[in-house]
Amino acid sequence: MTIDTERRIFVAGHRGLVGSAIVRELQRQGYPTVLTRTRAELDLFDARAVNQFFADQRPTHVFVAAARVGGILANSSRPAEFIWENLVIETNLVHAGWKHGPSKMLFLGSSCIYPKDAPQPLHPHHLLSGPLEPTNEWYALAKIAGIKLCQAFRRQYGCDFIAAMPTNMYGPNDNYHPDSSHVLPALLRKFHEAKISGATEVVCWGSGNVRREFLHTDDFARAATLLMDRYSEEQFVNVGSGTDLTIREIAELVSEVVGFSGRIVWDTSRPDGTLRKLMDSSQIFALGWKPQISLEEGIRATYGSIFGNGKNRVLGKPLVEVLPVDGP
């Protein structure tokens, strides 16, 4: 495929799980101008700074991967952060993309935008059809606002702003913090620490019966760049693997990959969250994309790169010092 070497591509949130994967994919494809900024270089909470960056750099394509993210505990204990920070980031980026465009923009949401009891598999027309899952409603509301923001600017100003809703993702540059990580990195850390300490059991949250779908970020990055090239509609697009497993099955797989030989105990006093979140990804499949990395292969590669060969470190730091890897 011939690439457009004139593109000036800005990846907001390039150090996070998803943004770093998009940068790797753009570099693999050979794009010469991929713009990135750390928080110290560009504060996405500062509208004036964001507008100045767009005015100076004139990005032609923008991936909005910057966000405040986290698991059930983080969402439940820090609701103000999750709604306010995400609203401010997306508002500043979308407004600047319109004011200093034309830029094509891909906004990245989350499967948690869907109602708690939405029919399965989750389809875009289920959005706003019922109450949200209480354990992540603040994040979900911010992401729904981002979708609607892109649609509003498209309708009123003709901006080529699109949105994609990925399922649960994992891979390099994930967040392993014990209080704010998502389920898969949390399980990897929990089972690894149990193995290292010689523990005889690992306690996991909930019943283990809820079902979740997972996707490696390298697979998602291929989908995101495909959508940027070939999609231009108001309706957002789901991006998932097409299959799901119970959290119990995930925990057993992680236990096997890590090499933990003890037993798994389920703490049913802890919340499960939404019972199932399998996405209808037929639209992205129809565009010719399919995931290439199996869940077991992806988990083994992720674990080996972070904890393998006797390592007791995450992202180059001792486990006890790891901080969340999220945000812009």
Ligand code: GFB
Contents of the next structure:
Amino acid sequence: MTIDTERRIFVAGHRGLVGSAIVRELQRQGYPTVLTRTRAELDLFDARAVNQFFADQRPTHVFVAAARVGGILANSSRPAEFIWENLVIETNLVHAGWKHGPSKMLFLGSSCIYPKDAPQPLHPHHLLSGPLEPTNEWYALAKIAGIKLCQAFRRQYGCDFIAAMPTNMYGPNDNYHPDSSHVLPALLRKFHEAKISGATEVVCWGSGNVRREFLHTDDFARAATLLMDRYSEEQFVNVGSGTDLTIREIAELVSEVVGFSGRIVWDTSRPDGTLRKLMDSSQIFALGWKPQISLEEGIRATYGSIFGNGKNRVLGKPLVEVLPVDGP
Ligand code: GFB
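Cool, the form predicted on its own is there; where's the form predicted together with this ligand?
And the full complex, kicking off with our chain again.
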């Protein structure tokens, strides 16, 4: 496919798990102008600075991948950060995108926007049909507001703002901090450290019986760029792999990939979170996208790139120095 080389594409949150994958994909496709800004260069909490950036740079396409994110513990223990930071970032970007448009914008949400007891697989029409999962309601509410912001600006001002809801993702540039990471990086680190130290058991959180769907960020990035090119509707689009598995099965898979031979113990004093959140991704499948990286292959690649060959490091730093992802 020929690409539009005139595009000025801004990826907000380019250092994060998802934003970095989108940048890699845009570069792979050959886009010459991919704009990125570190937090020191552009503070997304500062509406004036965001407006100035849009006025100066005139991005034609914007991926909103900047967000305060984290796993079940961070989500439930830092509610103010998760609701406020996400609301401010998305408000500033959507407003600047409208004011200095026309630019097409893709807002990224999360499968946790759905009610905790919604029927499976989760379909966009289940949004706001029941109470949210308490462990992540603050984050979910901010993401629902982001969807509604895009829809409102589309309805009132005709902005070409769309939204995608990815399932649980993993890949390069993830956060490995024990308190704020998601389950996959947390387990990779726990099993790796247990193997290195010769520990006989690894303690995982919850019952292990709840189910999650996973997607490698390289697969998601292909979906995000496809939506940017070919989708322009008010309804958001689910992006998942189409299959889920229990946390117990995930732990067993990670244990095998890492080569840990001890026991897995379940700490049921820790929360399970949502019972299940398998998404109905038929719409993105119908657009011709499907995941290419199997879960086992993706976990092996991630483990190899971070901890393989005796590296024992995250992003070039020793594990002990790795801190939680600190905002966009
Ligand atoms: O990935 P995770 O933190 O978040 O946890 P959610 C998924 C499941 O793995 C939960 C279990 O049942 C955890 O109890 N688990 C087992 C662990 N061991 C561990 C561990 O060592 N660390 C972690 N983190 N989990 C988040 C939401 O939900 O996922 C967000 O809070 C967002 O809003 C995100 O949607 C994608 O899948 O439960």
